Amino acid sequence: MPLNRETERLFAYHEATKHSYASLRAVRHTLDWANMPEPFRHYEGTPVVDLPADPPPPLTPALDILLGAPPPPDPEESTAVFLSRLFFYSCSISATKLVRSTGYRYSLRVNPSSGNLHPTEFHFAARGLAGWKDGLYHYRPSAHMAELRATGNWNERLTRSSAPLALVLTTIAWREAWKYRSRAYRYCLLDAGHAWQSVALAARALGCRAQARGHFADQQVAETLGVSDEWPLLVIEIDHPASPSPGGRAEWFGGRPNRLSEELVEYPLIDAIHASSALDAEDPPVHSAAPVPGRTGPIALPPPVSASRAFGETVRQRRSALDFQGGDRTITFAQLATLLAAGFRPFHADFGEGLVRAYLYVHRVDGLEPGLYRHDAPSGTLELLRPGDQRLWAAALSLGQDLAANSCVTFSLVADLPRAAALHGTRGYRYAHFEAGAIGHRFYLAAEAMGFQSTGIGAFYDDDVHAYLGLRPGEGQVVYHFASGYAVRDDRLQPQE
């Protein structure tokens, strides 16, 4: 496939940020704890709107939200309660951890994040929602409040649509770059995929449909939001019932964004990759081609299992496992099939899906022998590539992390980046990572609903993974590792009050 200069730059970025045994030892990186970015963004000087505390949890089983039909919306529910539930069950603080040696306490959130650094911010525009002022808002998770940044009709300015509720997910790359340096942009995109699904599934649990849009003019949306160090990545339109509204008088409050660090270290590779994948207002949308036909494997997946654990409880209890118990604890083949069914359900987005394929390192799954497998989502089948114990390889390829071996199953999510570029141009790099993050988020919730846990793994020896999986040049690039099993107990966890 011929590549233009910008697309070549995307592939060059990916190559430059690959991990290898040599690259990780070439430059020693020490974290500057005194300059660690502030984890919460707020806009000083804006009016704040309290969201009702302790909103009622969505009671529909989580697996039904992931695999089945959503419940109807509650016609008696106020807008304030709806918004409180939407954010409380998608991106609020869910727990804290206590460092006993120092007494320091830090927050965990409903939506997972690489290194718990949370680069994603949540802005939203509301119009015509009963009892709620039309305007542009920013969600403040530290206090479960909405900051009113402007009044009036901002929905059409942001999304060019009539959606009554539109969220814009932005990223603050510095939050991830502080720890992960130039590779951090990958994690920002994966985190956005997690956040997208966190919001979309919460909306679904509340009876609303959410549609993601990745095709928009970056600079225009950023200027409309009035942000500088935040980069818009995704727009999510939610079809909550609304009444026609003229939008009211437009008044801009804006607010002063809080300073995140004393010093912001620049990473030119990150700035370049983001600029290369940006769109101008004049860019026409790129239409998706037909999906690539699947390759049916000889092992058919069993039907998904059912579980009664409610959506609200599931998302609030979800954690990223620090390690897994190992030993003789197993999941069943049907539970593994449920993970895959949940992860590879169709997405509602203007960029479609089908860019990511899963390879499985099966360690302890009842009814399936240990080995390396390739998943074919269209046919719902597995193909055995390498029989035998995969624990040593799974850990070694994941930068020697034992959790990839102690899990019941570990995944390599491989993206077809050349196809992403052919379908979507430079924007395809973002879309492939969004999809991988979205799949990971669905894995998280499906595992939690069935009584075990998961964790995302963003660090791996890229080209060694390709060699072990038998990928030929141009067949795909690993973009995410993920593991599921029974988490070890973490005594530092404190429930959120």
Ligand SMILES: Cc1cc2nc3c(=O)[nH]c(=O)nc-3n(C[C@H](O)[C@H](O)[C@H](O)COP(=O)(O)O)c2cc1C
Contents of the next structure:
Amino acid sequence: MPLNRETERLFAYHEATKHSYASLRAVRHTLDWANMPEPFRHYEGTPVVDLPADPPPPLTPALDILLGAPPPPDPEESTAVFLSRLFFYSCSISATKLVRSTGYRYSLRVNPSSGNLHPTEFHFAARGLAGWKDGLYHYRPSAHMAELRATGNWNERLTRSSAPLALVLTTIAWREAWKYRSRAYRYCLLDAGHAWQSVALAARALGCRAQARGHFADQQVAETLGVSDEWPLLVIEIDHPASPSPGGRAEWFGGRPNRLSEELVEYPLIDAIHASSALDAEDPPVHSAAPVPGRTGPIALPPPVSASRAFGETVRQRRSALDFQGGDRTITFAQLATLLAAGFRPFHADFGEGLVRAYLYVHRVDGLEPGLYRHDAPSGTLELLRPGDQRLWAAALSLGQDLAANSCVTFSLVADLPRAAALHGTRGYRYAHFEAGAIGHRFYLAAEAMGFQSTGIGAFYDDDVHAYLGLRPGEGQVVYHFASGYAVRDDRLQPQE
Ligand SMILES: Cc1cc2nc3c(=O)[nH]c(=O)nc-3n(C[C@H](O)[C@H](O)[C@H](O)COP(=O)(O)O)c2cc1C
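Right, the form predicted alone is done; let's see the coordinates for the form predicted together with the ligand.
Let us now look at the entire complex, which starts with that chain.
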């Protein structure tokens, strides 16, 4: 396939950050623990607004939120409670782990994150929400509070709609680069995809529609937010009942961003791919993504199952498995079909969907023989590519991580990057990863709702995966691995007070 300039740029970063047996052994990287970036951002000196503690959990079954129609909004609910629920069930702290040997304690959140480093920050603009001051806020997950960074009407500058609530997800690439170096930008994008779905599904559980926008002028949004080391990646417009509001007096507090590390190490490849996927205000809107041309595979997926576990409980109990139990425990073919139905349901985003498809390493699924399969979302079918035990391959390709073999099923999510570039230019690199992260997030929640667990896997030998899947150059690039099964017990998890 001939490469144009945009595709070349996008591939240059992707190629340069591939893992291979040789690349992992070529450079030794030891983690500088003393310089580990602080996982919580605060804007010091801003007025803070408490969000009500322990907000009521959304009780609709999580699978209904993933696969069915949303419940109606609660007309009696105050804005403070609504915002508290939105953040509590999408990105707040939900667990603590204790490393007994060192006494080190750290927190985990509702949204997962590569290395638990949490590069994503959540800002929001509110306008006309009853009993809530119009303004620009930053969510502080460490205390479940909102920092008021400015009063007035900021929504119009951040959205193209009249949405009374707009979240802007930014990323702090250094947080991930500290550990993952140049490859970290991929993880920032995947994390943003998870965070987007975490917010969108919580909004849905509260009866609101969430529309994501990836296509905006980067500099203008960054300037509006008054951020420097945070890069805006996604704007999420949330449709919530509101009254027209003139916005009141605009007063800027801003606040001082806390310093995250003593020293910041530069990663020029990350700066370059981020800059080359940035847009100016004058750029035309994106093309809408047509679905991938369908190929009908021979194995029809059964209809999804139902499960009663409530959304609120599901999202707060979600945890990544350290490893899976292996052994004889299986999931059913219908449960696997439910994961796929949830993961590949259309998204509400200006960049569409259909850039990513799943390949499956089926280890222990009742009613489906072990083997390597390709999923075709438009026709809802699977195609068997290689029969037989895939455990060794799944683990070996996932950088030797056992959890990819001990799961019931492991996925390679493969993105059509030339198509992403043809539709969206270099910006398409972001969108392919957002989509993969979003699919992974829905897999996490669907599995948890059905009583088993998952783990996102960002580390894999890229070109070995392509060779094993039989992908010729230009046919697709693996962007994410994901495993689901029955988690082993994690003794570090502490009960939440
Ligand atoms: C994009 C992404 C990549 C990840 N890659 C790996 C991985 O390669 N291996 C692994 O064991 N866990 C991986 N994880 C799981 C994280 O370690 C986990 O989300 C984090 O420790 C927080 O734990 P929690 O998901 O229970 O909140 C990944 C998670 C994400 C979102």
